[in-house]
Each structure stands twice: as structure tokens, then as C-alpha cells.
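As a starting point, one isolated chain is supplied in C-alpha cells, in the form predicted alone.
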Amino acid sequence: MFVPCGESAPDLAGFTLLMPAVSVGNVGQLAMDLIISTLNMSKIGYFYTDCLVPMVGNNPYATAEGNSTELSINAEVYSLPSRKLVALQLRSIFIKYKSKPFCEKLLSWLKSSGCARVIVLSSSHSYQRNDLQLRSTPFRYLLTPSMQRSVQNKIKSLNWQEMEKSRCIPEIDDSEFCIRIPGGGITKTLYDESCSKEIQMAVLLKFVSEGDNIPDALGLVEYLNEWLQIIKPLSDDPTASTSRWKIPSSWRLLFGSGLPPALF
């Protein structure tokens, strides 16, 4: 599933990946950009799969007109290896019926390179959020019980609120309570997975809705942030970096081009 741009695989061993969800808004997508593009990651290989619909386009965090023809596909891995960190892009849909497939590939290739945890970005919908959920914070996390064990004491003093389970089928009654992400594309599947593998991983999420998701995607980073560390604030009030995310240059085109002037 991985194939290294050398010759030999990279030693990934104690590592954290961070990847998307590809989700709503594509918020976790947008948040990675942001992650790769500030931190100046370095291409290290991809995934080939037949999961992904195929795409390819320009380098998407080109910096000069040098690289800016270097081609980028539907699933690429960057790593930091001065900070134990990876990262995996992806940039196109699911195939159906072929998600599950694909996080079952995913988690085996993470239990063989020997990464430590994985931590996933994602959103929800916005509009199927519960009274509760309506009056305080937007944002969510989710652990596997194996990355509870490790993380516990120091997500607790970030005083972040867990996702609450809710009933399985709103609109039974008496239907079970479970965890249910609508809009999250993978993540459920994903935490499920890792749940039964016993694989350290996390969820990160906000309550979004589709529109303009830079807002979203800056805000979904600045929660990881608060917990990793990527980047250190100007100052101690938390927001203050959030002009120091590198916004890739891809960026530029988010909306298309523009209006043509002959319109007016």
C-alpha cells in the first residue's frame, strides 16, 4: 500500500501520523494543508490504492516556480522526523464500498511501520447537534481506550469535553446509545477499528457546516495545537497563532478564479 519515494522504506518507529477524515467541509483536509504547508513536511512516498477515486494535480504547497510542477496524487505521506511526526493527505473521495477496506490497509500499514498513535482530523455536521451539544464548545475528541491510558492526565487539563453518545436511531426512542459522527465520513469506522486492535488513536472534530471552511480548518488546528504543541504561540493568549499557520499556496484558487471583469 506504501511506496517510499527512495529506494528503502523510512524508519517511522515512535512517530505520530496525523491524516484526515474526509469529512464535511473538508475540514480535517484543509486542517492538514495548514500542518504540511506551516511546518514545510517533506514528501516521503504515497499510498496506491484502488480505494481512492484517482486524481493528480500541481504540488499544492508550491513555494517557488520550481516545484511548482512536481505532481501530487489522491493519497501522499509527509514526514517531520525532527519533531516524530507524519502525515497523510488525502485528496479525493471513497470508491464505494471500498472505505472499510481502506482503514483496514491503513491501520495494518500503521502497526508495521511502527508509528506510536495516530490522531485524526474531522468534523460533524453542524445541524444534528443535540441541545447539549448546541450550548457549548464546537469542538470533540474521541480516544481509543489504549491512547486513554497514555494521554489521559493530559487531556483532562486541557478541560476539552469528550463526543457524547447518542441513540443509535434518532428517531427510536428506545434505541441504544452509541457514538455517532453524521458528516464524518471514516472516522468512525477508523476509531472502531482501532478500538479492536487495540491501536492508540484520537479523534478531533468540530460541529461544522458546508460554506467557506478555512474558519473551521483554523480553528481545528489551534485545538490540536493546544494539546501538541506545533507551533508555539506570539503570546500566552492561545489565538495569537493563528496568523502564523502558512497558508499553502493552492489556496489561492479555493473558490476558482474569480469573476471574469468583461461580467461588469
Given for the second form:
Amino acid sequence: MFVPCGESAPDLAGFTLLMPAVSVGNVGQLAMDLIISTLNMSKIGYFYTDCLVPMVGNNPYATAEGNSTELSINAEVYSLPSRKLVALQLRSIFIKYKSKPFCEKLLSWLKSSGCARVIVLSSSHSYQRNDLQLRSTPFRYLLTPSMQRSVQNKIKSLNWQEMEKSRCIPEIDDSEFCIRIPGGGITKTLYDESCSKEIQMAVLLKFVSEGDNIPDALGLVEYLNEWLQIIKPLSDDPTASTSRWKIPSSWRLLFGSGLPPALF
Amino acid sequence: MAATFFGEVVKAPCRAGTEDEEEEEEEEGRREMPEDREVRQQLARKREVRLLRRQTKTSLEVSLLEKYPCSKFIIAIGNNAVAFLSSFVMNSGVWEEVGCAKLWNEWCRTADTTHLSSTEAFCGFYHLKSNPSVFGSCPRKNMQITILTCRHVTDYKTLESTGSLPSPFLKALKTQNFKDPACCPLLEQPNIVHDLPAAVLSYCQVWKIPAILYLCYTDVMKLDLITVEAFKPILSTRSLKSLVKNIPQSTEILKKLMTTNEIQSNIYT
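With the form predicted alone done, generate the form predicted in complex with the partner chain in the same format.
Let's see the whole complex now, leading with the same chain.
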């Protein structure tokens, strides 16, 4: 359930919700960290749930001594009212059998909050690509029918590649074709539920492998930025590198502590 | 999938934890019969956490905090934290056991809560008879929670190697509403805490209850004198200062606790 930080729930009518799916390489979550950190979004509440493994830590977006001691939990909501953006960040994995109940609770909150649409940032196993996909861009999008009606033209102008259907059961040759997002966590469930509940949802994903997924996250936010123009688009300023996105302080030591010098 | 040095292709674990679950759910969708799902859900319904009066083993009729409202709630998780609390805090004044919690879920080896053996995880509740403000009669709004636990020093992320750190050492995490200073440095980014201490702290942060977690990073996870003594700076904090009377006596009690718990290890026994 959503619990506001302040006394009353903020008005999110007409806002766009950005959220990650906990998926391969944690790319969606890393991308969300970049968005929240770069736009300096403020925390407006918690999505308190027993579906995620509990975790706490100090402010992952701390920039100075003064703001480094605010406690953060596993699911928090941030907003940028000037851009009508609200962001949900998920920081831990689902407890067994709890992913579907989480989807239900999330979508029900989405409907009651008045958000106009939701964009899910996700990823899928790169080793599951077919030959055509191997030769094309690694980014894909998916729109629910109600979202299609409102943004069809914009998406067409971007020349994006829609996620292709593949065999429902890969081993069986005459199996039907459907949308499959292997490694995408709850992405498919959210997409299917949103289709049936007439929720305006877009899924933006990248084919990735586990490893250092920071470049994948930077790629995914640039992909999102082509559409939403959260920050100045790359094409306007070809000399700018992807350091336009602010890396949060919590990304330090991503691969562990320092090594003992005696090792060498 | 990943290719190894030896030319095999193996299934690489997915950091996001999705792979197994997704396959399981897909398989479940194909193979789990409604009867299987019903059995699984029935087992889940049998899960329980019961609060009992220790001596009589009868259930407490009302919630513990309703029967014993308190302003200070101290939770110790793990053997070293519990040893610290028993020796230094609970040996000052008279503490009465007011109940214990027993739980059962599908992963317990016994059939139900009434047959849990003494070696299983245990949770007991005690209140200070002489001071009603600790587990006493103050309204819940003023409640302050202190959590003590330990973690292995290799869990601590730092620029230098964890082998060179002066363990054991104490770090703290506090909720927004906890205004008192901690007696040790706060846990720096990117370190995090999970499991039960995180669950308690998350609850307190969300519902605006003042709470502080004292985390002792140590390289000895079994009961150890030096690790327990690393919690001592907490005794000087505002919340615990009033509770601790006799430190030298407590140190003696702690030493006795160590010797009774020492298992003589010998390859012939």
C-alpha cells in the first residue's frame, strides 16, 4: 500500500508513473536510479508491501553530508511535479509466490492514484534472441491497446522496434506465437493485466546479459529520453557524452570492497 | 546462459532473482493442477505466529503491546546481541518474562507450534518490573525501538579490504523520527541491511516510529566475548543509560555465559 511521507497523499492526477521491473541485470532499477538522481526527484512516500524482501540503507542519492542520513526502504515513490512525473523504485527481489499479488496491489494503487499512464523499464535475456533480433537494435517497446491509441503517432515518428512475438513453447514447432519476455520478471504479468484492465502502459526494454549493466542502464534511459525528453536529447548536442546522467553515490563499490594488497 | 572457460554452456544465475521464479511459474501454469495450488494455499494458511504465556503455554488473549504498553522496546537478534542484552541490560533490575512467540511455517520440521524443540529459534518477551516506562504504561505514541544485531565483516563494503578493518565495530541506522544521536557512526552508502532488522526498521520508518538499529560487524559469528563487548558504547545512550546499573557485575555474568556455551571441540567427540 502507498503510505505518504507527509500528512496527506499527494495529488498524482494526470502524472506519468515510471517504474522498473526487477529483471535480468537489474537494468530497469539502475535506469530508475539514474532518473531519480539526475532529476533530483523528492521522495513523496513508500510502497509498503510484504511481497518484497525487506532491506534498508541510508539515502542512495546523497550528495552531501546533510542529506546522507535519511533512511530508505525497499520500495519508495519519488516525484517531480513540474514535469508531472512520479517514479517508483524497487530495491529488492520478490518473495516466492508474491509477484502476482504485488502486481495486483500495484495496479490497483495506480488506478486509485489517478496517474494517467505508466512506463515500465525492463530487460530480457540477450541469449534468447532469434537471428533477426541479433542483427537489430537491442531496444524494444510494447504498448497496451489504450496506450497505443494515445501515443501511436509519436512512437511511429521515433522509428522504434516493437517487441516481436515468439513461440509460446519454444521447443514445440507448431506452438502458437505470443509475447514472451524471458528474464523480465513481472513485466509480462503487468503488461497482460494492463491490457485487460485498459490501463495505459508502455514497456521499454533492452536485451542484456548479466555483468556490468551500467552501460545498459544508460542506454535504456537514453531510449526513454528520445520519447519523454526528460533531459536535453543527445541529438541536439552530439559532443555531450552520457555523463549527462548523474550517477548516484550508492553505485560505489558495485563489485565489492577493496582487495587486500597481500593478494598481489 | 554463459560460456565457461572450458567450453561448456551453463545456466548463469540471474541477479534479479527472476529466472527460477519465472520458469517455475510457467511450469506451474502448465503442470500445477488446481488441487496442487489448493494444497499449497492450505499449507500457507496453517502458518502462524502465536504469542504465548511462557509458563502456562496458553495464548495471550490480547496483543502484547495492549497488555503491556511500553515506551522502550529493545530487540536483540542473534546470539551475540542476545548475550549483550542478557548480561548488561537484563541483569540490572528485575525483568519478568511476559511471553514468548512461537511460529510455524511449511519449512519447520515439526508438525505445529506446540512441538517446537528448545533448539529451534526462540523469541521471548520480558518487561522491567521496577520501571513501568520500559514495557510499561506510557502510550504507544512515545515508543522508541532499539534493535541490536550482528553481521559478518565481509558484508561491509568499503574502499579498503575488509581484512584490514578493526573488527568488531559498530554502525547505526535510524529512522527519520529518531532524534537522539547514535553512539557510533551511521552506516555509510552503499551498505544495506536486510532480513528481520530491516523489516522492523522499514515498518518504523513508514509509520514514523523512532527506531535505531545498532549493527555490529564482526568476524566471529558464534558467541564471542569481544563481539558482545563491542555493543558497550550503547550503554551510554539516552535510552539505555537508565537501564544499566552494574557494569563490572555484568561483565562477570557475560564471562559465565561464555563458558557455559563453549562447546569443547575435539575431533574424537
